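In the form predicted on its own, a lone chain appears below as structure tokens.
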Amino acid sequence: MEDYEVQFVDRSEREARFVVQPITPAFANGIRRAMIADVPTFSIDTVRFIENSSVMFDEQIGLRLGLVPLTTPPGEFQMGEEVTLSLDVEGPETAYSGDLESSDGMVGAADDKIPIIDLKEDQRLELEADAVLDVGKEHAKHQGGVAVSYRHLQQVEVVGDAGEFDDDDPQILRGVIEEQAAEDAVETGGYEPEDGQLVPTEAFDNDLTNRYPGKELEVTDVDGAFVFDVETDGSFSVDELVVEAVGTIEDRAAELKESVQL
């Protein structure tokens, strides 16, 4: 099995950006689409109503409720599996994420301040809940990965001195370079100029020309190299849901191979 190269240029519980390769576009999809609907999370499907005096339908707070985002411990659960919650405030209060009540201490709200409903005084809302474990290609309030792309790793090359005459126009580039100029390039955000380092273009402000001042450029795409910036709901660390991502296509190419060898 071929070896890839993972490295993180910014990293984070819920957020970041890392660089892989080699691999090719079809694998780099593969693997964002696994990210988006493959990976189960917990959200909840059915809401049972014992008292709603609000101002609001039944409808409309179970559909809040239904894209309020909840823990999912990789591995702790099967497909398919519920989780009861239930939630009571009485007004004048604002009835948050944070006030739903599971039956299992591994599956709650991964964020507490998520506003449901605004009581005024004498309403009340009290309820059930059974939140299920699904998948983000059954229903997008599955998806764990709520912000996943993915580009070519770019290199800049430095060509030649700007002309005399030349505009003065920025240069906008979008994504991660790989520094391969350092000589002719300046310190910017931080990043000081190195060779092979990994720069997001944000530290130059997306304008070559603040790194590269008064040179004439040429970029390429990096073969084999992407760029992948992902972010989750806080069901699960960005760890954690490439890693199940990456497990689900290995396991449906173990199926597939388990197949054609029938």
The other form holds:
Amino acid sequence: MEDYEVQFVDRSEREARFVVQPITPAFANGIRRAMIADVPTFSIDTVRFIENSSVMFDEQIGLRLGLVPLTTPPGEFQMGEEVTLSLDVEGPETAYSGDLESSDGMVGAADDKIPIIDLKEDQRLELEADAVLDVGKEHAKHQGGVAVSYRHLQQVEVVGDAGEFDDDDPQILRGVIEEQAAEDAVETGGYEPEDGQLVPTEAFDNDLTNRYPGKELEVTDVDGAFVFDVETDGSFSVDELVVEAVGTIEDRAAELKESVQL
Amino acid sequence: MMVPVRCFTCGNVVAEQWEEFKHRTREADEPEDPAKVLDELGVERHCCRRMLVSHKDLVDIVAPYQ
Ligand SMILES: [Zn+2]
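Alt. form predicted together with its partner chain, vs. the form predicted on its own above:
Below is the entire complex, every chain and molecule, led by the chain shown above.
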């Protein structure tokens, strides 16, 4: 088994960008799909209305509640397990996701300020809701990863000087580059020129002529190196999402191995 | 009627940013440039930006006819 090398370009609780190598396109896509479809999150699935005198129908409010991301600690719950939440707000006031009260401290609205419904004088919303643990494959509201994608790591080679009378058109490139020609690069966005360094293209405003002025360039993909862009809806952190996604692939591989062995 | 909870295209939660966006670009005494406000709120992708830019709250308009 080869070891994977993982280098982070950006990293925060809900958003990260990292380079993995060596990895095949097939496996990279497998991880992406697992992050989108196979990592379970809690989401409200059944709502019992006690009173709804707002301007919206029960179904519309049910839809809005279903889309509110709920914190889901990995490994603490079984698939299909339920947690009950309740909400009771009287107008004039806006009911927010933060008004949802959970019966389990580990599961609750990930964002507190999502407006559910604006209540006017004498209007009231009182309800009880069951959140269920399920996967994105079943319903998009259970999808913990948002806009998860990957692309090739790219390298930029200097193949000569730009002609004296060439147009100075910008050379737009997006993604992350692995620096190969530090001697021709200038410092941009806090990234000093250094061979082998990972530089996000935002550092030079996505224009290669800012980083390598006056040079003729050639951009190629780096074999077996992919840059992942991962964002979560707040159900869990990016780290947890990636680890859980890889875990689901591992579990299925183990299951397959077992059933093949007889 | 109410601002959609998530972006239709990518599934990012956009409703959280709505009230501040609405206030700073439409209700404030000196309305700011919506593009700048969206940048500051961290609404990056254009699919998510259109969710806020094109939204209109209708609860106040509908409420009297209930
Ligand atoms: Zn979006």
